[in-house]
Amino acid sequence: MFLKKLWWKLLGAALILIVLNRGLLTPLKHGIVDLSPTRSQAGATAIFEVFAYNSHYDRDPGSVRAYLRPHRPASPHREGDLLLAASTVDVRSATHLRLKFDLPAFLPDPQKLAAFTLIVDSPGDGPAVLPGKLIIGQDSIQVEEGIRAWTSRGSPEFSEWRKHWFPYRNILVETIRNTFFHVSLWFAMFLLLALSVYYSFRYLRQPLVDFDLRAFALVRTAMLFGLLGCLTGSLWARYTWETWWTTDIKLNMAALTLLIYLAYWVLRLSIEDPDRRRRISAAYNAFALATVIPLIFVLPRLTDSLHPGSGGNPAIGADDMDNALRMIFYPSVVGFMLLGLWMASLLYRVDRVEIRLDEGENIF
């Protein structure tokens, strides 16, 4: 019987431990940090310095290959064939390459300036991509001639990467691990708020003190998770946006959410009559969640936003996550939800004991 009541707590603790272990210790895949110079001219011999992250080029320098590919090709159906191989790949160190490209006189693009993606493939590290960083200009435009010049003679086979390492994302780099904490905390917060509203409705229908205490405990735990979500988000912003806070609508709506629930707490403290406090708190709690949902999930999607999941910027999609991240992210969400429920149950039990001591009788 004891284990039947304890299993979900043990599961939550185990999931959090797994997330801490795998989420913090799993390395990132090979990625390209920078390319210099970032501009060149068609028909020229271009030499580029390439700097990578978590690469081991010096282990097998003769097998490292590099390619340029149009970022937005004029003929999308030919995209896979439009590759220009580097004529020379000089491995300077484990993370530094010097590449030489003999650029054709014409580009497979109808514009004077076109963006190109760099691909570096290493047998020990797998392929890495730096999208659209290189800009190449051309004096005259001959798209068909450019397509012929850039068409690869046989599609190269890139190295397979079988290790379940986390993806390298430019700007994010190691901070991509914060996905397991910042995002999961907010998911757990909304679960706790939804459950608190459930108990508030139950109290309004049947005014038992037990329902009010459960709702209050869930709201307090949700506020803690929301505060931690804001702190981890602010830390994330510092390393990706170079500021602790911005005027981004999603960030401001998150702060407003915490203020709304802070007002719920202040409301409870300001009303002395217990029955009146519980009724008003239950009604306010339902109103608060109904207000927060459009603030967090609707308004940010109507405007441009740096934050993923807003303004056409997708979240938890192929551009943000891969299967290696999902294997840790979803257990993280479940783990924080169970941890939040555990913490709320402890708060509820403390409040219940305090009321019993104050009232001197069983009012439940």
Partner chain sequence: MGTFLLTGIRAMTWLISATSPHEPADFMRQTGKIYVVYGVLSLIFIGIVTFLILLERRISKLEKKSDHEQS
The other form holds:
Amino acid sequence: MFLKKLWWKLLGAALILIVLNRGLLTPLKHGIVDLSPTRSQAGATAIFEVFAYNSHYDRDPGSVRAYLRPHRPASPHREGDLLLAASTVDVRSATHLRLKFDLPAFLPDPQKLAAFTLIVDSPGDGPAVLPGKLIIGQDSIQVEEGIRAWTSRGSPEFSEWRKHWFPYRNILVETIRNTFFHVSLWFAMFLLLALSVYYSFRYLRQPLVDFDLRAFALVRTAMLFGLLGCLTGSLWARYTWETWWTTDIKLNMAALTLLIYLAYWVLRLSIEDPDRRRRISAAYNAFALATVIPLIFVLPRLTDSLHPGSGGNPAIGADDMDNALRMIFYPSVVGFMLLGLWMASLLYRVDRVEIRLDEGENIF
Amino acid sequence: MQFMQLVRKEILAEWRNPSQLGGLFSFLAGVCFLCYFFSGDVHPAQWNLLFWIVYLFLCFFASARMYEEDNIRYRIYTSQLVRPLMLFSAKLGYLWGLLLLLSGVLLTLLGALLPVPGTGGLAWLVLLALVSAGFACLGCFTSLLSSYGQSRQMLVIVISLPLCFPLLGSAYAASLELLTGGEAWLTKLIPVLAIDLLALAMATILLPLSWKA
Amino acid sequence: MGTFLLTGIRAMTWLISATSPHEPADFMRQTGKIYVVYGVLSLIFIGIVTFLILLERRISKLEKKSDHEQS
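Based on the form predicted on its own presented above, generate the structure block for the form predicted together with the partner chain.
Below is the whole assembly, all chains and molecules, this chain first.
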């Protein structure tokens, strides 16, 4: 029997172990935390203090390079060419640079103010980008002159990108690793709920106690996962969005899913006759599906969300996930699903034994 | 036909015991007056929220009694006379009409006591008809399920409240569009319609299966 | 010598704190908020342990029941 086989439980445990190992030990790419000042004037010699995270600039101070590039290029086809190298790069410490730029008198932009992107390239860490933080102003506008002045002489060569390292995101920083633990919990919860609805349908078609026990065990495990997902998400939100709970649609949708299954539990408790209890709760479980589907697939598309994939894809879109993250995220989803199935199978088996002892006979 | 006869039976039962219907309407009037009494100028968004919350309570009170009078023996008896799906659809049709009536009165009363622009009109009728259909389906089904349990009235609210959210949310969005004079109210009705259809389809599939209990 | 070393260390810590003003004082936000990941993992572990405790209580109840039937 599949439930009592060991291999898939070991597989789940192994996957989680791999995810813990890779997910916690893989370093982050270096990233630019801040730069000051963030305003400058065309034609000036500007000095910027740059603070980075997870960088090792002092290992090879001579080869650290820094560039400025227009955040929105003046004309799309020239994007690659417009680049201004720093005249001097002063490495103050492993994470601190002092950059000097000789800004040309005109900007390659038809506006008085334009946003610029800072790129720092270090051979030990790879390139890092701070998009659009720096604003440079100009008094008179001459776009052609600006383009000529900003066109780089000879294309710079960036050092190799660390492909399997995790991306640096400014507010998330190391908590990007929570993707493997918090998000996977939700994915596993939805799988468990889907399975429980499947067993509820089977119970309605063929009233075997076994199906109902499976459905109920799956629901309880899914509720544990959902509760953990809420708690971990709340902790994560506290230190990134600076609040324990937001009115974000996905959060409230998740809370609602929990509420539905709490109601399912109440319904089970309030019906005395076991046969009737099983049938009615199975019907409620299946009916809840009809309202949970729009909850998951329709409403989040209509509202803005802080979560990835808002206003479009209900899950995680292509832009939100780096390939390095994905390589560990998918195993972690499978690992947590298998762990959930394992927990649910234990609950189911205990329920089964309990019923057998109560009834005093084999009703299966 | 049998369907019309069953609906007429529901109406007759209601007519012979008018205290419940009277209770519903007096609750409605009282709440509307309460809103008028305690709120000064209201924004369309606040008005909208008030309207749907009162509507939700009316729904609970109206739907919690749908399967009240049936005990199990009566149900076995009726199930030999008519198909349970037929009985369910008759109750659904009756509840739909009742909710439509109640929500129409609520709209008129609340609109008169707390005047905001954009209440009334054919658009509101369409919206209320669609939303009431969804709520009637949810209400009838949860009322049927909870009629097997103890403390029915409480149970109906507990098990139908989380299910109401998506419908109420999309209804709220559509009616806010109407109140603020937006053009997109028809596209905002699509989720309401989708939830209605899903709920009706699920009830039709599940009813014969859950009836056997 | 000792005082010299101490002042040296103090000067160095001052230098480090001066060069990275973005290291926050809040414990959970230190080292790139890695302690949030630690918190999340602990919560998951606590959840699984709670599950085990509840399961164990039910199993011991069953054991008692089956012992009762045996005797």
